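Next up: a single chain in structure tokens, the form predicted alone.
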Amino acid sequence: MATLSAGSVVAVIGSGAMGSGIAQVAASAGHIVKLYDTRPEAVAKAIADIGAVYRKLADKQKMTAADADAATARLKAAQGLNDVADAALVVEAIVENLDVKRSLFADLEGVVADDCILATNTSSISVTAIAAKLRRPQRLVGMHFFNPVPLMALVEVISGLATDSAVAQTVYDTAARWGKSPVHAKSTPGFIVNRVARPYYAEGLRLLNEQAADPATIDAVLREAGGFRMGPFELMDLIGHDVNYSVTQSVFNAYYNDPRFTPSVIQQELVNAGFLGRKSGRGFYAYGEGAVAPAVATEAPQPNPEYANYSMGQDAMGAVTSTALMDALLERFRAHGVEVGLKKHLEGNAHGHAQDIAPAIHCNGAAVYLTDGRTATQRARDSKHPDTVVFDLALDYGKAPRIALACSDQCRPAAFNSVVGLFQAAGFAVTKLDDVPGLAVMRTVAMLANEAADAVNQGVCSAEGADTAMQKGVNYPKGPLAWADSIGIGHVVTVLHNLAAAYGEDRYRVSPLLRRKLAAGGKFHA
């Protein structure tokens, strides 16, 4: 089985947004598609509206006007379901049933040739759930695009236990033709972008439940220190908090009730409350005539610290060692004109207590770290050092606007303000978050790695395929597991460790692949 050629019929089922986004694909990849819809109205609807795109595109040079009446063209209104007699690939974009769908593919399989592909468009239900009554269930797979399907560059290929994998790669290999970027997922709940974005939100949700800030901050420093598109909150919005909600649900009770996966009862609320985010006019945030976008907690300005200095740490035999990311935050301030000078003997701090066997900052008198997961507050008891001010991950800390700081119950607002004026010298806006463990860019990116790397481990997909995914299919700002890489391993898996020490929790518990790439000092990409 190869690659179906351009000429090939392709039916879609369902002419929803879903269901219009893969015909326009398809139809402009060459393919006769065929769309069908119990409505007629709605598939002529369809037709009409996918003929307008193509001029518009046409319009602005991204087709040719031949090309855009061709692709119109070639989409044809099924009338029944016996129209697409002649598919070699269906594509169904129905209603999230199963029962629907098994009924749906049934009825198909006794109208389609033997070697016609079923693919299913869920972004939910189990594909082998779905091709367990067929007669022939090895032809079915997933086929999960994304909305706004021929924007969105991702589809998962997801197969079943009976999916044959010669229609899996034809599917996969047919996805990369229509321009798509594809990528291969065993049928677990969530596949892959819905089981590993889920701390995306979840950990958003419980620094707003620990009160480290309100939801423009933090949504402000996911995006701003992070590098992500929208943070969860504006995220959440506008996605919708029952959908959200729901597919939370559905992961949590699919790995029976895994602490990981655990809803939220502030979403929970939302949802009762009938605040579902946009389309309600009202959810974490105001929408609509008059709505006031919320302030993003910034520190005010304070003046450039009278010195600080720069001590590197120590590995586990002794040796004196720095970090990329420290080594880039030191870069940024050389950049603005901050002199930051180096002491590379570990005798002490400027208070004669015991020195931290990490690298640090020393600013007029506070000792300044990179979160390791630790608070603030547990850190400076730790190291005996009442004054310690933490800072949060950041996507690119030679470009990042924003930077987050936390600092201990301990320290005196003096040795705080001192390492905000020194932040704020080198360009950052500086949000200042409560204590928490492993701040908000951290937290979330370690348990997004842990995820995507439990998932690899499981056989889910490939390092590559979850990178891509999330890339590719949620926009994220870099892959999960090259994130990793380059925060370096051996730093989240202590993230995760210290997590699971403050909050005592099965959820932060370190994926087993996580520790064997620690062990085996190696990364997940080359």
Ligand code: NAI
Contents of the next structure:
Amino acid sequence: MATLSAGSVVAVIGSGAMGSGIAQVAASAGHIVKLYDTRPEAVAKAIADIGAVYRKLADKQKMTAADADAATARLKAAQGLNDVADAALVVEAIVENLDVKRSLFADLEGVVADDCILATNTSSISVTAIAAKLRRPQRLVGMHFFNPVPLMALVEVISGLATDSAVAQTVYDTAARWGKSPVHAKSTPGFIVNRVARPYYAEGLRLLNEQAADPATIDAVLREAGGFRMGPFELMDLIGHDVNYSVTQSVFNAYYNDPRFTPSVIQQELVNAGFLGRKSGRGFYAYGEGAVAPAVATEAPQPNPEYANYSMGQDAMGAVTSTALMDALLERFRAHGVEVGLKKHLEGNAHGHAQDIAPAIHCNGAAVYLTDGRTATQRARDSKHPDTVVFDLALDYGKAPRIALACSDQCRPAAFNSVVGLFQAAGFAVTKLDDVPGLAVMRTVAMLANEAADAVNQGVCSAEGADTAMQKGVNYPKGPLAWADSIGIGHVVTVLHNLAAAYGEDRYRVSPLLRRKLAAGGKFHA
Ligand code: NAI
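Please give the other form, namely the form predicted together with this ligand, since only the form predicted alone has been shown so far.
Time for the whole complex; same chain goes first.
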């Protein structure tokens, strides 16, 4: 471990939302923290606010009163940059502007010792570019915290082309000692989180654009089936559409208009209208006095069907198979006393039907499959079985309160309703989505995993780093690559392949690393 010693001085430049959070965390870890801001009142406010937080923590007995006083006393206001000359680490959290950041670091180089580490909290500017004009560019590194800093564990430690690996490691180890979860990343557009998270917003916006359901319903599916803390629309409303749209645009531009990152005209219109989300009182939802939360589309109660049974799937060699996800769903049915008889073999061709070799539940004539990225309508046609229903991915079929279904355009309403009744009998609230390819959770998770796999493939981060980043930086319930492991890499590749076929867009191209893992029969995590 090459961490900064606890007694060493950390300087924080910029005392806004991020700078004051960083100062709080560093002072808690025992450092003398010098805060500087071009607005001295921002420094005074930050020190007062942090002191108040420490006192509150002491009141709640999360730290002793003596520790709270000592940590407060370690916060010092710097009157000018010369006051930070003794810093071992300087973390910059000023405006997001390349020229201003470059000029600050150039000034700092004239003040601090040669072995002082310079760190930038930029969320979107190339760390390589910020370092480019320095006398010693090897000592500049990205130290990207997440808002609110004291609560969010992730720190992306970003190496630019010139960054010395020992400097990155010291910052990594120091962040770990501060109680954070650091991950190494290469300076590339969006780093890890702001890149890998793009599909969370983008697929939500596309689902809305294709009228899969309204925002409140899609949000509920992502939360209650997907296990995400917030659905994409409420999250974009919280972030602010101006901010979210501009991050999407900047990643899109930086990757030379890769269709994976194409911004949404729906979001552009919100920005055009000034409907920026919570902060402006209106985004996808209305806020403020008298605002009512829109209803989530949920199917009316249907009777539990007389019988249902399960047929296992078939692998390429014709052997009978099941999948962990289907098994988990059947377990849920059993736990709720819902009869699902086992038919070891596939539904035959008794009615001249072609076979679909995936595991299926059969219920009053309907064949029910886990979505594989095809629409139910396409699948009905492929298998010559009109009454086809597909269900969405859930984080945990044993516990999910909601499930999303879609049925083929050819499906008889009575057949669909009996499938609804079956899922309701197992305790699910059922949401019917329009028949979009890949439904909501499956499509989103497949695209998150695809993006994470590409980031790993391109050396931006490790598989562990990608998963840690998404769990600790944006609270995902599972790392996307660990999630792909549990769905089965083969199924994720099939979903993406079918999405690509459905849309004919390069956006859904499969990451070479996913293909390679599949070919090797491997997983991302042992
Ligand atoms: P903020 O606007 O709350 O605070 C910035 C502070 O920097 C202000 O107090 C301002 O007076 C001061 N400042 C501006 N130019 C300065 C200079 N040349 N020298 C000294 N002080 C200067 O901004 P916030 O949200 O704290 O963001 C700061 C940085 O952190 C930006 O680079 C941003 O991209 C990055 N960041 C922001 C996140 C967020 O969620 N707000 C998340 C991660 C990174």
